[in-house]
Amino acid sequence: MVNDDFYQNNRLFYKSKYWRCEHQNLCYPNGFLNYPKKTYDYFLEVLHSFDTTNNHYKILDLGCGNGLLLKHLLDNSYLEIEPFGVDFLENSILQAKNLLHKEFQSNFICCNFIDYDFSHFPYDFVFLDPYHLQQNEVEFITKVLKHTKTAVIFYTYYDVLENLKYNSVKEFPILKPFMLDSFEHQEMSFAILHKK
């Protein structure tokens, strides 16, 4: 079951945490200083290491800010990627369609993900980090895989795992019941549920 308090103290704080004031820092929005370069690659490397021979590939990132990480895999990756991306924050939505994704304007939706309806499904790849999730909410990955061709690429920071006493994204207690592939990085912690 849903609980709304937790998604609104969520919204709340990473409304206040990236918005305090009106700025033009991109990276800002996406909890950075600084452009992430090195931590969107390692997106690039799990992406790539997917057998992919479509022409084109529909990409979801449910949490996605303003985008960033999206316009990154777009500039940078050999494959024609149309991105799509929901957020319960309605200014990153805004930079999204209005400054990194103007060409995609209607594939960005602001509200929280577990209410998103999935509306342009199939998607071959969905980014999700479980940390933003309640630990009861399996049916939802459930139904993400569902709307999924390919794979769901959970991710997660080492400093989040070392603030929750896991090794590795695997072990959100979420994700227990599912089978997953795993890709541990400097930084991050990759974990892939293929879709069968």
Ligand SMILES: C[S@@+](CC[C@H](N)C(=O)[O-])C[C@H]1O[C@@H](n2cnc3c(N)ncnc32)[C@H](O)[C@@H]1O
Second form
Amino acid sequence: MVNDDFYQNNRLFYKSKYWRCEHQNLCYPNGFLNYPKKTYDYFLEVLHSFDTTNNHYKILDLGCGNGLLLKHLLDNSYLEIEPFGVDFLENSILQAKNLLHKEFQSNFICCNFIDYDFSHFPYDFVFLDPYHLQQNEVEFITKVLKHTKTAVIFYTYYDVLENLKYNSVKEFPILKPFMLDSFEHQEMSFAILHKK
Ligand SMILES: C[S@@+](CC[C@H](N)C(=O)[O-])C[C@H]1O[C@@H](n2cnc3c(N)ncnc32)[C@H](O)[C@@H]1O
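Okay, that is the form predicted alone; can I get the form predicted together with the named molecule now?
To see the whole picture, the full complex is given below, headed by that same chain.
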């Protein structure tokens, strides 16, 4: 059962962390002070590890901030990517629509991703940090997988893992029921849930 307090508190937390004041820095709403090229290149590496033969890929970032990660993938991948993003911070979604993804404005939605309707499914790849989920909401992962064509790519940052005393993103309780392949990097941990 969805505990609204959990998401409302998270929303207030991120709003005060990323949007305490108006600013022009496109990295802040994603939790970075400077452009995180190395971090975003890990996502690119994971994406390119798939056997990709289609000519169009729909990628959904659940908790997309202002879409900077998606923009990095779009600009640096050899794949033709159509970006989709959901975030519950209005200012971040406005930046995605007005600055970073003008051509794809209607693909960016402001809501709690728990309530997202996945209206453009199937998505080839979905990015999701399980740290943002209530750990008893396994059905949500099942729902995400249902709307995914190739794989759900879970990720989290090592400072989060360190705080939780986990070694890998796979150790989040909500991911325990699933068979996952993991990729570990110095700053990031990834786990892939393949669509059979
Ligand atoms: C660290 S930022 C990551 C942004 C982007 N994915 C990236 O890697 O650059 C995490 C984002 O997730 C969003 N978020 C967290 N929980 C969410 C939820 N339940 N629904 C929608 N957005 C959420 C926050 O507002 C924040 O913008």
